[in-house]
Amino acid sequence: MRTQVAIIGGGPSALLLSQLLRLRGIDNVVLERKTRDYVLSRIRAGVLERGLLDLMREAGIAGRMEREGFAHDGTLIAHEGGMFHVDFRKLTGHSVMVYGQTEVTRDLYDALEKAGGKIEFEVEGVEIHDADTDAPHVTFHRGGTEHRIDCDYVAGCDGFHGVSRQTIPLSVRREYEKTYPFGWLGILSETPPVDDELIYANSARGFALCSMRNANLSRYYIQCALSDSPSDWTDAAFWQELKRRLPGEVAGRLVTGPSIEKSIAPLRSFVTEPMRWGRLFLCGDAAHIVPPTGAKGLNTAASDVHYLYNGLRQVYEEGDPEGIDRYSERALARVWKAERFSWWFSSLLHRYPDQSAFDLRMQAAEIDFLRTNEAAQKAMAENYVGLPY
C-alpha cells in the first residue's frame, strides 16, 4: 500500500488530522489497534478550546457540536471563603464548549467513513521503519498477515504507550515528567448538572470538580489517594464526600443518583522533546500529557494537529518545508505554556500531603488574589479558553 501520510492511532487527534488532510486532497491512512466501538467506549473530558472549535469547523464536523454542545462563558471557583465567577467572555471575548471527547471522536469517524477515509482497525505489531530517511514505511500485522505502507511522512498519534515515541532513539529524545501524589475519582451519573457553569473547588478535604455532558448527564470528580480503587467507594460515599467539599448552597441543590461509570485517574505532567525525528512527527499524548485540571489534554493535541496539518499542507500545496521544519519548535512552545497552566491550576486547587501551614496560607492568598484581581482573572481566562495558535 502507498499513501502520503501514515497516521498511527485512531483517537480524536489522529482522526482530526486525517479529515483535515483528506479535505485538502492529501492521501492518508489511519492505523488503530482496537475496534471503533472500543475507541468510542473511552470516557474523556469534554471542554473544547476556541482553537479546537475552529479546527472542527474547518474539518466540517462541527454541526452536531454546535447544536448539542454547551457554550460556557466562564467558570466558578469555590474555596473555604465562598465562591466567585471568572467571566471568560467578558475578559477575553471567547468561550469554551462542553461537548464530550467521545462525541468529537464519533463525529470524526462518521465523517471519514462517509467520505471513504482509510481506517485500518485491529492492527497489531505496528513498526515504523526508516523514519530518518526520505523513504519511511510502516508495517503491521492483521489476521496473521504482515502488511506494509510506504509513505512520505508518519504522524504518531498513538498515545503515551504507543510505538511512535519509542521509535525516536534515546540518544535523540529527552523526557520531562512530574507525577502528582493523588488521583481523581470520577463518576458519570444520569442527573442534571448542579450548575450551568463548571465548579472547581478547593477545600480542606481536597479538590472537587462539578462538570457535565448534557442537561441530564453529569460528571463529578474528587481528589483521592493513589492507593484507592473505584470499588473502595460506594456511590453514597462519593456523594457524601463531594458535598463536604462544595459550598453549602451548591451541596444543597446537588441531585444524586446511581453512577453509570466510575474510575480513578492518576495525574501526571509529561513532555518529550523533540516532537519530530526525520519524517516522524509526534502528536498529542505520544509527546505530552497534562493533569486534567483545566482540560488541556485533547486541546493541546488539537494544537499539534493545527501545526502539523498546516505544515504538511504547505509542503504539498506550495513545496515549502518551513512548516514541518519548525513543527516541533512551534508545537512545543505552546505545549509548555499549556503544561504551565495545568500545573499552576492543579497547584491552586489541590491539597498536597507535604503542604506546610505556610504553603496553605500561600495557596489561600493565591486564590484570594485571583478572586480580587481582574488582571489575574484575565490571565487565567486567556489560558482556559486557549492561547492562540
Ligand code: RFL
Given for the second form:
Amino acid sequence: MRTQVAIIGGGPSALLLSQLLRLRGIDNVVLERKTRDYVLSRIRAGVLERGLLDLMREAGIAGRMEREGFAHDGTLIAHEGGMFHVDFRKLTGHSVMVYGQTEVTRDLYDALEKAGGKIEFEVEGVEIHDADTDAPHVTFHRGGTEHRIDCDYVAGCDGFHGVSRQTIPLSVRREYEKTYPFGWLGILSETPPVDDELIYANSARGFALCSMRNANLSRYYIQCALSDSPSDWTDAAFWQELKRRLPGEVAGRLVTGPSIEKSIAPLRSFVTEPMRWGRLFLCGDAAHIVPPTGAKGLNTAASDVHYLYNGLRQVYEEGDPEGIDRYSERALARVWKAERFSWWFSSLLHRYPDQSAFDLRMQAAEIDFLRTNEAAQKAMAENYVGLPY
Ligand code: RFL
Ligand code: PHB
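Alternative state: the form predicted together with this ligand, after the form predicted alone:
Let us now look at the entire complex, which starts with that chain.
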C-alpha cells in the first residue's frame, strides 16, 4: 500500500490531523492498535481551548460541540474554606469550552468513516523504517499477516507509550521529565455538577477538582497516593473525601450517586526534543505530557496538529518545506509554555509529602496574591484559555 502520510495512533491528535489532511486532498492512513470502542472508553480531557475549537471548525466536525458544549467564562479556586473567581472573559476576552475528549474523538471517527477515511484498527507490531531517508515505510501485523505502507511522511501520534518516539535514536533524542509524588483519582457520575463552573481546590487534605461533561454528568478528581488503586476507594469513601476538601457551602450542595467510571492517573511533566527526525514528526502525548491540572494535554496536542498540518499543506500545495522544517521549533516553543503553566498550577494546588511549614506559607501567599491581584489573574487566565498559536 502507498499513501502520502502514515499516521501512527488513532487518538484525537491522529484523527484531527487525518481529517484536516483529507479535506485538503492529502492521502493518509491511520494505524490504531486498539478498537474504536476501546479508544472511546477512555475518559480523559474535558476543557477545550479556542485554538482547538477553530481546528474542529476547519475540520468540519464542530456542529455537535457548538450545540452541546458549554462555554465557560471563568473558574473558581478554593483555599482554606474560601473561594474566589477568575473571570477569563473579562481578563482575556476569551472563554473555554467544556466538551469531552471522548466526544471530540467520536465526532472525528464519525466524520472520517462517513467520508471514507482510512483507519486500520487492531494493528500490532507497528515499526517505522528509514524515517531519516527520503523513502520511509511502516510495517505492521494484523491477523497474522504482515502489511507494509510506503509513504512520504510519518506522523507519530501514538501517545506516551507508543513506538514513534522510540524510533528516534537515543543519540538524537533529549528527554526532560518530572514526576509528581501523587496521582489523581477520578470518577464520572450521572449527577448534576455541583457548580456552573469548574472548582479547583487546594485543601489541607490534598487537591480536589469539580468538573463536568454535561447537565447530568459530573467528573470529580481528588489527589491520591501513587500506591492507591481504584478498588481501594468505594464510592462512599470517594464522596466523603471530596466533601472534606471543598468549602462547606459547596460540599453541602454536592449531589452524589454511583460512579460509572473510576480510574487513577499518575502526574508527569515530560518533553522530548526534537519533535522531528527526518520524515518522522511527533505530535501530542507521543512528544510531551503535562499534569492534568491546567487542562493542557489535548490542547497542546491540538497546537502540534496545527503546526504539522500547515507545514504539510505548505509542502504539498506550494512545494515549500519551511513549515515542516520549522515544525519542531514552533511546536516546542508553545509546548514549553504549556509545561510551565501546568507545572506552576499543579505546584500551587497540591499537597506534597515533603512540604515544610515555610513551603506551605509560600503556597498560601501565592494563592492570596492570585486572589487579590488582577495582573496575576490575567497571567493565569491567558494561559488557561490558551496562548495564541
Ligand atoms: P492518546 O490519546 O494517548 O492517543 C494515542 C493513540 O495511539 C494508540 N497507540 C498505538 N497505535 C498503534 N501502534 C502503537 N504502537 C500504538 N501505541 C499507542 C493508542 O491506543 C491511542 O489510541 O494521544 P493523543 O492523540 O496525543 O492525545 C493526547 C490526549 O489524549 C491527552 O493529552 C489528554 O487526554 C490529557 N488530558 C487533558 N488534556 C486537556 O487538554 N484538557 C483536559 O481537561 C485534560 N484532562 C487529561 C485530562 C488526561 C488524563 N489522563 C487520564 C492522563 C484528564 C486525565 C485524567
Ligand atoms: C476534566 O473535566 O476531566 C478536567 C477538567 C480540567 C482539568 C483536568 C481535567 O484541569
